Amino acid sequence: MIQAIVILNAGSSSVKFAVFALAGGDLRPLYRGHFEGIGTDPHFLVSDADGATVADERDSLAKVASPEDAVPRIFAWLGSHSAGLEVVAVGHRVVHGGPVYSEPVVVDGPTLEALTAFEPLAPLHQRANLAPIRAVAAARPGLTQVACFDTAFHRTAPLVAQVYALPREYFDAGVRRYGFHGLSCEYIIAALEALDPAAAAGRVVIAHLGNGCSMAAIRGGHSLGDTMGFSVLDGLPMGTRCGQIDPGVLIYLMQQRGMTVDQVEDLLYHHSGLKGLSGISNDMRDLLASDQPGAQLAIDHFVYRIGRALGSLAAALGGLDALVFTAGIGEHAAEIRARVCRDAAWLGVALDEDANRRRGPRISEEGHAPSVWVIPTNEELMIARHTLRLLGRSSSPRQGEATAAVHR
């Protein structure tokens, strides 16, 4: 009987996970897939290891319309098509774990009252991350569950990096700067470790650059701060997020707009950002395609924003030795890095245009500091080694496996 840890990821509309094989102290990849357009045209689809597609269903989903309709379903199709597989844990992408959780743990009844007590700080994550661990233990209440936060990264940054400049009694009750995608940056450091001791071991940035975008100050391993701040709205401009916004904008939308705060909710998390500059399209490779004056302008904004954010960290750090492009927009996007590298000629970035044309690994000249480079994240095996940590069974990244997951 092989063992198996299950990964789950769930959004409001869709949920990713990905299985793991145990193999004594390692993990070996099975499965990776996903539910998309849960509630309205569900997608059932699953790659195997060598990324052949193994399932590809619409027609029977009818009655998904939840994440926790999502989650029978997956476990239904891995045990019709792994004979011999036997789920001993399964482990979560939660985002938020507030002032309390710093690292993973393992759910119990007491933790996700505490989880759920979060859910006003991340209302459009925080419910649909705990919705699977629910129907989970639900369906199997023996299975060991882990959350994994994507907060929990960026615990290390100094208090003067967490506080807003509100009295200290907001600070107290949870209103502070957190950070998130901290799976991703703690992924990522373990790839760099890999590919360059010397620089993983300095200062870094990394860009991570998908729908949602954030950037965070590393030194020693270790997170200096994030521009994602008290919520997921923060920082750089993303797909339909609006990144950071002067408090005033908020307070005329509502005094004189005459707004409802879920009309302005609503405007920040899903019309804002990259869809709402263009008015095109949140998608960069949709705007990178178009020749519209709205478009270019989304462009222009969102590299002038990281360029911003560069130099912050930068300054934060006393230096730089490393920048790290990663996800969506991150790894696929030539264009946006090479201009982003461009700009930071000023830090000593001497762009490779080779290299990056051929997404690296590293995009910058050989001998140049600071290194540039592009690391495909793997959230999911970040959430694996977590689970197979507090099985008991491993404790820290493999560097053979962080180098297999930059080539792949």
Second form
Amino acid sequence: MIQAIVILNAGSSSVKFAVFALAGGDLRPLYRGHFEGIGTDPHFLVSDADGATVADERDSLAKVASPEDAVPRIFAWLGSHSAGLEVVAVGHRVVHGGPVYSEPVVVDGPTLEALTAFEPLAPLHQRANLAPIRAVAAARPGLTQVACFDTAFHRTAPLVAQVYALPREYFDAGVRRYGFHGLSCEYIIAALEALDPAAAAGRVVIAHLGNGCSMAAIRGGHSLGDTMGFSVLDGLPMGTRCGQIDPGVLIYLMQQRGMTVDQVEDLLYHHSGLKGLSGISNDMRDLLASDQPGAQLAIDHFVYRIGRALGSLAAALGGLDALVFTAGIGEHAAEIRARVCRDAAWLGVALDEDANRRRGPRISEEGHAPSVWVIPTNEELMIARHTLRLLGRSSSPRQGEATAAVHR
Ligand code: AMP
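Could the form predicted in complex with adenosine monophosphate be given as well, to go with the form predicted alone?
Time for the whole complex; same chain goes first.
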């Protein structure tokens, strides 16, 4: 019997998952897949460790109306497809650990209650993240479940970086800068340590540029702060989210334009960012391929905001030893990386154009500081490592670099 860990990353209309076999204290990737279009046109797609498609289903999925429904289907597929696989734990990506959780945690009844209490902090995401935990608990009572938080990594940020300039009572009530993409940051720091231990131990900015975008300042492996704040709306412009915006705009929209709270929420989360500004698409590939002025403006603004954030984070760090690009845009859009690096020449960044086209991993000129890197993120592997550690099967959340390379 091969023991395995299942990782679930649930959104409101999708569930991404990954399956790892336990090989001694190591993790071997087996499958990666997703349910998308849940509630509208469900699509179940799974690939194996070599990237070959092993499941691609649509028609038989009519009853998958919610992320909870997807969970038993994933387990059923695993059971029928992988005889001899024993699932010993499930690791979940949970967006919010609130002010309480600075580490992953094994989920029991009281923990689930505590996490449910954080739903108002991230209404669009937390509920979707917790639903599969309940579904697994109902289907497989007694199975170990681990919650890994996007906020946990940033709990080390100093108080001065976590407060808003509001009366203190709001901070005490939970209105503070949390920061997100923490699992990605943890994975990247571990991967950078394998490539350049001195850089990883120094002053690092990670630019996580995907559908969601954030940049984090990390010193000695610990977060000093993040461009995302109380919510995942703050900081950089994203696929459909606005990024930093003057709160006065929201007051104006509600007071003078008569918009309701729900309308403003919908605008800021779903119709802003690259999509809103370009009027064309939230996908950087579409914008890079377009000759429309809106696309150009959206790209220019995106690069401009990254440059401003980089300067601000470098100031918080007192300098810069390494800059890392990751996630969809960071890993694949050489043109965006090149523009950000050229604008950062004042920080000493010297781009190696060939290495950038080859995707590095190092894309700065040899011997030049700060070093610049492209490192594919792997949040699922990070969750699997934490889950393994909490099972008492591995002492370090940072082992398994070799399997990480295979898995991507
Ligand atoms: P992620 O959320 O990390 O999956 O990133 C998704 C985003 O990455 C997409 O919306 C695209 O804008 C971007 N992306 C993916 N591949 C490329 C590419 N080859 N060139 C430019 N952008 C890309």
